[in-house]
Structure formats: C-alpha cells, structure tokens
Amino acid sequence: MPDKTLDIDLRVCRGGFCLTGLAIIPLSGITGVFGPSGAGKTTLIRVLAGLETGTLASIRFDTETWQNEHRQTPAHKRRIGVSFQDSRLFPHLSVAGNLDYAQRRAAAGIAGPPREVIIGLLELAPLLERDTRGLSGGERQRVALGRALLSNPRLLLLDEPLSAVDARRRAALLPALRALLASYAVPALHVSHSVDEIVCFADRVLGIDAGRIGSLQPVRDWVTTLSGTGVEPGAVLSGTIAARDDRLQLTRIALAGHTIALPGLDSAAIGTVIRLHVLARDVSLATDTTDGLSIRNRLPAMLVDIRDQSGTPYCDIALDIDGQRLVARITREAAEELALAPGQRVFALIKSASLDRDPE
C-alpha cells in the first residue's frame, strides 16, 4: 500500500440519485474516473472538492481527515484545485486577471509549476488580454485548466477539462500535462468518457457506475476488461521510437524486440517512450507467418486464453508479447478453423493504434 493514499467512504443521495462506495486511491499518479453519463464522476469530484454539504461521507486526505459526520473542511481549506467541464471563470476578469487570482491564492513556500511554463504548456499568451466572454470553449477550458494549476494544489480534480479543445491540440497537451504533474509531484484525479484519453493520461482507473463506485484497476489491466461494458475492448503496449521513414510518412517503434511502423508521432524525438493503445478488433492473428497481406505489424506471441463474447459470433483471444497484454477480437469460427488454444505460439497482425508519448 502507498505511503500516501486518499480514503473515501460515502453515500451521496442528492434528487433521487445516490453515489455510494468506498475507495483508496495512492496520492501519486494520476487516477482515470471512468462511467458512463449520469453514473456520478461529477458528484465524486464535487464532494471531493467541499463542494457538496449535507453529505454521508468520510473523506482522509493522508493523515488529515477532510469530512465526516464530525466535521467538513471547507472548499477553500483542501488546497484542491479544481477543474470542471464548464470552465466557471470569473467573467469580470480578464484571463490574465483569472490567473493572477489563483496564483495570488496559492500557498506560499510550496514550489508548483511556474507560470511561464502553465502559460506556454496551454498557449495563453496570445489570450492573456482577452475577455473571458469572448473566448471559445476550449479556450476556456485552457484558461480554467491554467488557473487551478496556478493555485498549486496538493490535489488535481479534473471534470472533462478538455472536452472542448480540438483534437489535434488535447492529444498533444495531454501527454505533456501529466510530465509536468509528474514533475511536480502533484496527484490528479481525471474524469474522461473517452478511453483513449484514459489511456493516454491515467495510472489507474477508478469505475463508477449507475452510483456505485467500484474497484480501482492499473490502467493496462483495466482496458482489456471493457468487454460486455459497451465500450471497445482493447489493449496498451510500451514501445519506443526508433526511426522515422520521412517518404514512407511512417514511425518505426521498437516494441517487444521487433519494430513495428505506424503513421503519427512524427513530431517526437527518436527514444520517446510512448503507450499504443490497441483495440482488439485491430489486432489479426495468423499461426504463420504468412506473406502477401497488406497488413505490415506482425508480432509474434503466445495464446493465453479464449474467451467467448456471449450472443455474439465473437471471441476475445487474450495474447502474450514478452510480457505485455495483446487482445485481438475474431470470430468464434475463425478460432476454430485456425484450431486456436492456450498455449499456442501465433502471429499478431495489427492494423492500427492509437499513438500517445508516454513521460514514464
């Protein structure tokens, strides 16, 4: 167990709807909080926060206890930062004027990340003057975002902070933005829809659903266990970039003792450390290693398990590289034509994948 953890103990009930469960969650890292709509990610961070009152629950921070049925210590109290979907600026202040506030409000002898480094990491600059009510959406949530890191907290909550910055510029501030929570030693709790982005950001993963919260899984684990939940199951691979084809437009990354090429990435340096996250039904298998296919990645692997996708035609087939997790989704009738079992050495044939720098 970690030295440092974030206890939780609640029962919410708030219209009908109650959020119920118990946790420990390391205060290191960051923790993905994973649900679908309506299932109560929003009410955890906002109970977190101090924001709720009138709550069943018992909340330690460490060694110092944030709320029970004795006692809640306010918002402003739990040195949290905080930042929500609906960016909340204060709309008489410019976005220099919103940064100045928290940096103003920030406790002081704790060395956070400098403003500078906040500025440039979510290009402000050329904000700095502006108007709060005349930014966009993403614009605002990158302000919001910049004004809790200013108000250095012991504690990061994040409520889809960027769901409203464009794609190209979330995939590469994500990444970035966990360097430096790493650099600062800063924990962070992230609520996200997306599993990408889950995969991308997060050490763990704490699931929520329809109010009840439930384990608390490393993100590797998590994500080959989204079978039957609705969402695509799939795996994550550590690799590193080794070359870059600048004809071809593709990126070689070493992974496994093999190299595999995808397109992307053609910004980072050769050496970056980056996550795949793989979806299983871009992951082909082969028991040979069979020429004449369009599909380069071939890696091979050994055959853990088969599990059968219930009402469907499909079976996940869980894999082995040298120690990481593959899934590939096939039909139940191709698994028995290739006359598939655990234990069986196979060629991974994957199509595709999600690339994001990984600063572990």
Contents of the next structure:
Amino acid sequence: MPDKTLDIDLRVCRGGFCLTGLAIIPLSGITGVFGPSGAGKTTLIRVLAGLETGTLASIRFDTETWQNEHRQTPAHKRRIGVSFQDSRLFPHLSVAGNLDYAQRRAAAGIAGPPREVIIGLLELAPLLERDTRGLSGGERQRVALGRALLSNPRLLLLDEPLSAVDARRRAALLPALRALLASYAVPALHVSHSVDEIVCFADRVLGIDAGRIGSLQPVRDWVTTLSGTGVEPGAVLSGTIAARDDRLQLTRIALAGHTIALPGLDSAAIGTVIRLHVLARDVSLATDTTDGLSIRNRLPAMLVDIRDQSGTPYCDIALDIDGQRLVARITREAAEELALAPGQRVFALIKSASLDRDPE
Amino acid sequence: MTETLPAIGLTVRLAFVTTIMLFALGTPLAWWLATTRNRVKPFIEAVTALPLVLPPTVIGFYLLVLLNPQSPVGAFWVQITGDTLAFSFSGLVVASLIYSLPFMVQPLQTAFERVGRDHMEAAASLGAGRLDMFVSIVLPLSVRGFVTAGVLTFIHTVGEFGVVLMVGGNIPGRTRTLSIALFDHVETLHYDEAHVLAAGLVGVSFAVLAVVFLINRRYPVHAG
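Right, the form predicted on its own is done; let's see the coordinates for the form predicted in complex with the partner chain.
Every component of the complex follows; first up is the chain already shown.
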C-alpha cells in the first residue's frame, strides 16, 4: 500500500506573524509538532483544521485537496478531530451531551473507536452527567479529547491536549491513547512543548521555530539534535521487558544484548517492547568496567562524536550502542582527562532514576 | 370603558404580530451583523439604529409619504389587497417593524457576538455545517438575547405613540392603540379613564420586565 500523506505548503500571515514552510507528513502513527511558544504550532493546527480563512496555503490530504489558491474545504467537511488547548466544551450541554454531539455527527460507515472504549480510556464515566462548567481543567481536556475521538476523525489534531491533566494520569494516558489510535489506524498530529511527551508519544517530529516549518525527523534522530536549542538533549532507546524482580522492586530490560534494571515494577507484560527516554545529563562515561559504582546500568558503546558546547563547561558525547543512539553530557575537563576520541570503546553509565518508560 | 377594550385588543395584536415578524427578519440581520467582516457593516448598523434617535414624527412622516395610496408602494398595496396601507392595521404593522427594529436587532447581535468563534469552531470541527451550528450551538447559547429582544420589541411596540398617530390616525378598532386612547382621554379631560390606562401600562410593563430579569438570572451568560 503506498503510504498516504498530508502535503502542506503554507504562507499564512496573521497580524504581523507569518507561518511558512512545507512538509509531507505520513498519515500513519503520531507526528509530534514541537517548538517554543509563539512558534506557530497552534496556527498550523488551525490551518489544517480549516479554521483560518483567506490564507495562502495548499493542503492535500491523501488524494483530496483541502485547500489551494482557488478553494478551501470548510472545516466541517474535512472530518478531522480537534482537541483544543482550551477544551471548548459546549456550556449548554452536559459532558454526555458534548459526547453525543460529536457522535451524532460522526461519519457513518467507518468503524472508529467505540464510545465505551473512549469513556473507559479517558475515565469519563463518573463525569458523564456533570455540567461542563463545574469541571476542572484536566477533566475538561479529557472530555474534549473524548469528544474529538467520538467524531470518528480521519485525522486527529491534538493541541496540547493533556496539558492540564496531572503528570501521573498523563503518563498512563498517552501510551493507551497511542495504542487506541494505532488499532483504529487514526493518524494524529500532536502539538507539545514537552520533550518527554513527544518522546513517549510521537513516531516522528515536525519542528517549528519562529514561524518556520522545519524538517520532519524520526523521534530517535530528533532527540539527539536538541542540544543548543535550549532543550535538554537526550536519546530514545528501545528495549524489551525481560523480568520483574519483586524482592528488589526492579524491572529488568533487555537492550542491545545486555540487561539494565529500572526501579519500580512495570505493569507491562514480559516481552513488551518499550521506549526509554534518557537525558544526556543522566549518562556518564567510563573507559573500563568499574565495579565499585552505585550506577548499575552499564552498556558498552562506541564513541561516535564529541560536540563541544561552547560557552559552557560541557560537551555532548554521541554514542552508538549496537545501532542505537545515546548522548552523554560530561564536562570538557572529564573528556580531556579520559582522552576521549571518536571510535573509542567506552561504557555508558545510565543512572537508573533517569529512565522514563512507555509501552510501544 | 367601551372604547378601551378594543384599544387593548388592537395594541396586543399589533405588538404580537410585530414581534413575531421581527424575530423572522431581525435574526438573520443580527447574525449577519455579528459575523460579517464586510466594510458596509457600520453603515447597516447605523441604519438599523436610526429609529432609536430619530423623532417618531420624522419616521411617521416618511412612512406616510411612502404608504399613501398615491405613492408606488401604497398604490401597489391597494391593488393587491383592496385596502390602503396608511390609516390601516397593515400600515401600523409596517411602521412598527421599522421603529422597533433596533430593539430586536441590537440584543440579538450582542448575544450572537457573545457566543464567540471558539464554540462555533469546535462545532465545525465536529462536523456541524453552518445551519446545524446555528441551531445546535448559537440558538441555545443566545436564549437570553432572544428573551430580551422579544420583550423589548413587544413593550416598545405597545408604547409607541408618534409614529402610530401619524401613520394610523385615530380610528377606533382599526388604528386606535392604547397610547392614542390615553391621549384622547386626556384631551377630553376624562382623567379617570386615563388613570386606568396609564397605570395599567406601567403595571404590565413592570411585570414583564421583572419576568425578563428573572429569566435572565436562570440562563446565565454562556460566554467562555
């Protein structure tokens, strides 16, 4: 099957601010849209949703032209779902009424996620009879996301959809939402300024900065390029849950022929492939196997590159672990003393506390 | 008192017909004014608001010129109905539609503007077309505006004097409304009957407005 894409070419100006650039976004999985505040992320979502008129844009959804210089498909005919940052629940309807509103207008014929599944996923059951005006910010966002899902969209546009949901619930929700979207083959664009959220949720990342649409990168490549952008550099590793140790309260993860241990008992089944987000500052280097260390997770690695962070005491070391990328941030002094050079065999020491996990 | 009852009946009928017709005419006009970015909007708004500031006699004078059987409009009306527009109930309705227009359009426009783009955008993203969105989102969120507009239009039509006198004259049972009857009673020094009518109008107006404000309390503004 040839991959469907969303092709965009924009020059959108609004009150002195312009968003320009082009991108070809695969209509599968989740595309993170990342950039600082005011970069134009929300504008991109609005243009894609058809909520901006009189703009110069050409947008093609698979074989369907949504916008060119002659015409524009109105928002209600695009069959997209939008989860707005500010929820936008209808105040004259209850929570259930808001969900019904979307469900009644959903396109028939294509099986989207069923209502009970969405309600279960977002834990909306206790809220259904509530008046929307009494809800907290996080509750409102969950309802808005549920409403967007219930409209049976061909593309889901998520603009900071869970920013007001507490961190614990969000960490549980994102992977479950990912799985749901994957099983119903609903592609999504996910706007966020949180690196962690993008790493856990997205397959690829579209960068936007100061009104310029940047390049599209696989999430693994993207995380390693963050240094210098004011965002914490890091890397994403793939591993498999190998064992749970009840006595030591550890989950062991197989990774590149080695095993590392994470504190806590992961609820995912043995054999589940997971993603680990490892920040560069949580990775140290050793030139030999040092045994007298409290850092338990040691992975043999090949030093690929040393990137000097000028103006700081640090340098970022790019590492290769059996084809997977990892970045370590160490002081320049340490790099000089260890006489590090590209091609050298080293050991990456990962502080266990730094590992986030997410079923893939 | 035998002259009072027909005057009350006529006035209520006039106000009722005017309000219903203005709902039909004023809603699309107010919606257009609330949503358009057209450059002529301020001029249309000014025309809509003119009846608020013009002396009723000015409106009445022009309407008389427009509606009399010698004018094209008046002659056409006589041709299709066999009756004149001036000095008739139909003429009063036309006049009321014009002088009560701002009382219908302005509260509606304010209510529509208050619904805001956000909820309409959300509705559109969920697949609601323009008419669907108007019925399912804008109308329910504008209940207050509709109540206010309807009541203001009704009461204002009941109370208008100058335009009615100029366009309708003072024909009992045909164009003699409450305020004209009241004027008549005062002119002929029938103060007792004048008192009854005046106090009745004050009482009814107060009661209606009180009900409006009570309803408005139950339907808080939905903005945000």
